[in-house]
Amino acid sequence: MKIALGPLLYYWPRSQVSDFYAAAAHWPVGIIYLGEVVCARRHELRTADWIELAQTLQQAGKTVVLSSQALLESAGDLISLRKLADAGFALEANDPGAVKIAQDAGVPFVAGPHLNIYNGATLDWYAARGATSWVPPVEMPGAALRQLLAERSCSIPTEIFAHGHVPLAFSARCFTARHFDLSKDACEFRCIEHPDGLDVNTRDGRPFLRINGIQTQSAACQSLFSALPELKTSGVDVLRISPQAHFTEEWVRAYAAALAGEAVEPDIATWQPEGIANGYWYGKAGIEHLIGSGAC
């Protein structure tokens, strides 16, 4: 089993996105995602910052996706879009329009978690239109992949989300700029100030969802650490790990140390301080942490 570091979700400072790759270059990661996924008006690394970037990445021996947006508002979203698939590198398509922009380049493509497969029919249509691996959708529990992938005629691998902030949703608007009571086109780029996105607690309190832009995604961290057993067995073939701002690092290696048989404890209240779920995997709600005879 691999494990791969899907897209940066948020919006950092140059500088910080600089460090962060940099970095990751020499962690135990075969595949590393590039692009801006959430936001078009991001722009402290453009299409062509990314594409270098990700010549960079290529040079130290990782396998380099770049990622497509998953809401495509605009012809200039479509024009960017264009410069990835011609960049010479894989796709992730997170939006049927970049299934047909890979397809006319002739790239092989992902497909992306925001595609939303849901059943093996699903699955080998995209593999027949080129599809070279796919990521299940963020909710998707794991005995319907089991189910899934027991109906499919393709052989193509299975990456599924297995730690960070869920990517739950988008939308046409911008939650970040509402919030600071600024409209979506003068957003004055809030987004920078809050690297882990924003916390919406409920009316008593408790954190329910984080709001990053246009994106939706859950408070809580999901993490599928203490089911690796489980996805041995379930036909997942690669983990993806989601950057965040700290302990990006410190989380990659205890899920390749374990994956290498290693006994590992990792630090959860110091690395995810606002705590973990993986309700989603075992069919609850996915902001439940299951432990115990019945998560693992």
Given for the second form:
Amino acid sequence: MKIALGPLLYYWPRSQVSDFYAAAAHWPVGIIYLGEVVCARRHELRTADWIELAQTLQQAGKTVVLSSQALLESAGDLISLRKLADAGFALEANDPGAVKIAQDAGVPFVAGPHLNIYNGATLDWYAARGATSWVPPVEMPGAALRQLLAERSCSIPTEIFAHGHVPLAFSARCFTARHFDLSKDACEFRCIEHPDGLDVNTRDGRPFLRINGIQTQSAACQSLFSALPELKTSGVDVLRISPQAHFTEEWVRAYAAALAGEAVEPDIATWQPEGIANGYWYGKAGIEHLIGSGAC
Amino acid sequence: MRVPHLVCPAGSLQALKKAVDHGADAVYVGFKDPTNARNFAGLNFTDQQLTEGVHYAHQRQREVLVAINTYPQAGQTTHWHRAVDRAADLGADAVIVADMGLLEYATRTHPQLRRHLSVQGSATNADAINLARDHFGISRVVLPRVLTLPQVEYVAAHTKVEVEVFGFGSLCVMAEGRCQLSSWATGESPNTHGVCSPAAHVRWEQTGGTLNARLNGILIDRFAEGEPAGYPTLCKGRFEVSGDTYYALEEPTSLNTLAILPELLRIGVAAIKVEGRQRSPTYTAQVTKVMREAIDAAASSRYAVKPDWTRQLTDVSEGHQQTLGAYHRPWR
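Since the one above is the form predicted on its own, can you give the form predicted in complex with its partner chain too?
After this comes the whole thing, all chains and molecules, with the earlier chain placed first.
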């Protein structure tokens, strides 16, 4: 099983992004996804910068995939994506429009988690269009994944969203701008002040969601670390770790060590103080955290 | 100028008849199971009811569209295939489908049955629409409620596929088909179970003067004494962000496009859809009647929103509030 570093979902200052990927070049990850998935207004790194970074990481021995925005709305969004598609790297298609753009450009694509592949026939359809690997929807339980893999005909690798704040929804509306009483068009790029998003708590103080621009995430970090033995026997080929502002390297190294058969004990209290969840994998509400029978 | 079709919701045979009687050009319905995105207890159609509904509509030269717009779940795709077969066999004019594998099945098995790409298919750009057109010959796409008017116009100008937009009803804040908030809280979502914030997980809790609305135990909102309490749809709850407690995602409100109907007609949308298969036949009748009058008026040379239309639609709006949603740039 390989480890992939998923696309950066947050808006970090340019120097922080550079430092992060300079370090990641030395981490035990085989695949690195780059690019802006959430919001076209985020441009600390422009398309050309992402492509340059992709070339650097490829030279460092990483397989690089350029991720498409999940919500492609404007002509500008499509123009940027065509530039990414022409850069000579595989694309992660997070929108059906990105599939067409990858096809038109003749580049292979990863069928991303936002393409909604819930059954084997649909996976086969995307594989026939040129998908070289795929990521199930975040809400797919392990049992459904095993069922899907049993009924598909294609044999492309499966990558699972194993660790990170779960991207749950996308909207035209920017919730971060709304929080600051700003319009999306004049958002003052406030996302940059919240490198892991903004916590949304229930009125009785329970962490529930995170707002990250137009994206809504889980407040808890999904972690399938303790489910690794089960993931191995479920047909999962790649584990996606979603970048966070702190302790991403520690998690990557913990997963890598566990995959190498070492006994590892992640310091969850320090690395993920907001708590972890794993309900989706076990067919429950995603927010749940199941313990026992292979669960944390 | 082509007058767009008015497409109205029916959660029951009675609602279908009301829609037809009050001027809908087409009525959309679903089966009584998770194959459609309004899978609520007591709603939707049996085969016999659909047969009767199709007969009623066809006698009056109206169409019936069958929404099979959830995502077939692994190991259960046959169930979704049968839903397409049933729609075809019972005389539906089109199926409204979101999943690529299911579209392929419908195209292969029932090539004569028109296929619409559902709003749950999340096609927000012409490339996405044209991908489905190239492979499945879709005749129409229902656009998610995330585009501004100029963006709708741009999409319509870059595809030959007919464009259907939402004209009235409960507002989905998120791009449809891209929202898993419901399963995060309850394990069931629109894509997997055809439900959002499902009623079986709702619990009302009276403590002193306040009423708590919980979804699978999670506090979605809290209402003071005398404050009207809406259904706890989780994106329309009140939460705390950095010390502020407010509707962090969206207020309870309904989409109402009366003010921009002439613009929608100018853009050339093929159909205007009303949301609300979960609502009563009375709702369907009332909204259909108003929208019929308004669309016909917009197709004539002079158009002004009649206060009476607004009043009637406000009466059936969530929280009695209305918005232009994403069509109106400042909403974003």
